[in-house]
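Just the one chain here, laid out as structure tokens, in the form predicted on its own.
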Amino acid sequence: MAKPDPKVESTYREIRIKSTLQDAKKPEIQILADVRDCGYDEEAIFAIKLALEEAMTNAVKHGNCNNPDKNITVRFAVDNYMVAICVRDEGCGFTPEEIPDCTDEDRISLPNGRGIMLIRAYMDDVEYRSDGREIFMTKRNKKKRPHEPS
């Protein structure tokens, strides 16, 4: 098998869990191991953990409305250079320009609403497909360039 190239969808890891927020953190653990591996720094790992806390809440509360029931599906690849991370509920999924700002004055005094911006915040990249029910996510290491060696 080819090594997971997170610029080829085809060669990523796959973990598929039940929509629970337990079982939401196993993907976790695998993908900010490797992170740390590739030697991100504490900044990257930070953006990363906090970009996927988000994409994972969001489908098990609002793609799979708590339906443990329900499947999510992650697929990673982490290179020395790039990580690259999609989140797949089974869900009815959602128009990403539909949601109302978080930042707007009527709703800054919510609790909740503001993962999306998060997750676009932190992350290099984000692209939703699938009509809203897959996330796709990327961060650079800003530490490696391309052209340097390992």
Given for the second form:
Amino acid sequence: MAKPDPKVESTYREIRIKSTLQDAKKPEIQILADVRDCGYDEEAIFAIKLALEEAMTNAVKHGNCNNPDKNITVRFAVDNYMVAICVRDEGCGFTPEEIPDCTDEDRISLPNGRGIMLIRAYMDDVEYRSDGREIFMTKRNKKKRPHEPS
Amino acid sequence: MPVDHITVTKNDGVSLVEFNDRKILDELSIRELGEQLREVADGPNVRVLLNFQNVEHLSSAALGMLITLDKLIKEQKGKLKLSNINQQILEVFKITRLNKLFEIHDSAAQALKSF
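Shown: the form predicted on its own; wanted: the form predicted together with the partner chain:
Whole complex next, starting from this chain.
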């Protein structure tokens, strides 16, 4: 089996879980263990943890509408240079551009709608696919450059 | 039985709240935490200081809970202030511009003086 490579999606590892907030923790444990093993700094670990937490919560609550009979599929690859994570739910999807800006004056005191903004702020690249059912995000390791030996 | 997510002490009429969890991330804990904070905030003219000294992680659901708490306290003519927020979490407040909504102080002592 090929070593997972963040640049080659066919090599990603896959974790499939039941769509519950309890099970949503499982992929995070594995991914963050890999991230720590690859020597990412605390700032990057904070960012990845936060983005993953938000993506998983969105998948459970908004994607799969808290239906525990549905699944969430997480595919990921971590190396010394980059982390790539794909979270896919089984919902109806959504259009990210239609999510209102929560920093607008008239929306700032509303309690919801900040998850996507935080993911975009903390990850380097964020892409929505499959009509919003899948989020693909990456974070680069600032401590390593691709030409450096691992 | 729900876990105690906060420790509350009284200081000159201000309820000083310290978080017992380093991570305020998952929905289930946030729900329990929200209920415990609502008990502290229940009543007219309450003065509440949330000390984030122990907190290392915070999710958008936690921000939502804080906004709801702030609204409840303001409706009852009370005051909510925040202090000791570490740089990484302060950045979360800045990105979401919630540093404009909440009164944030560097230290609990400074916040207590300002009530």
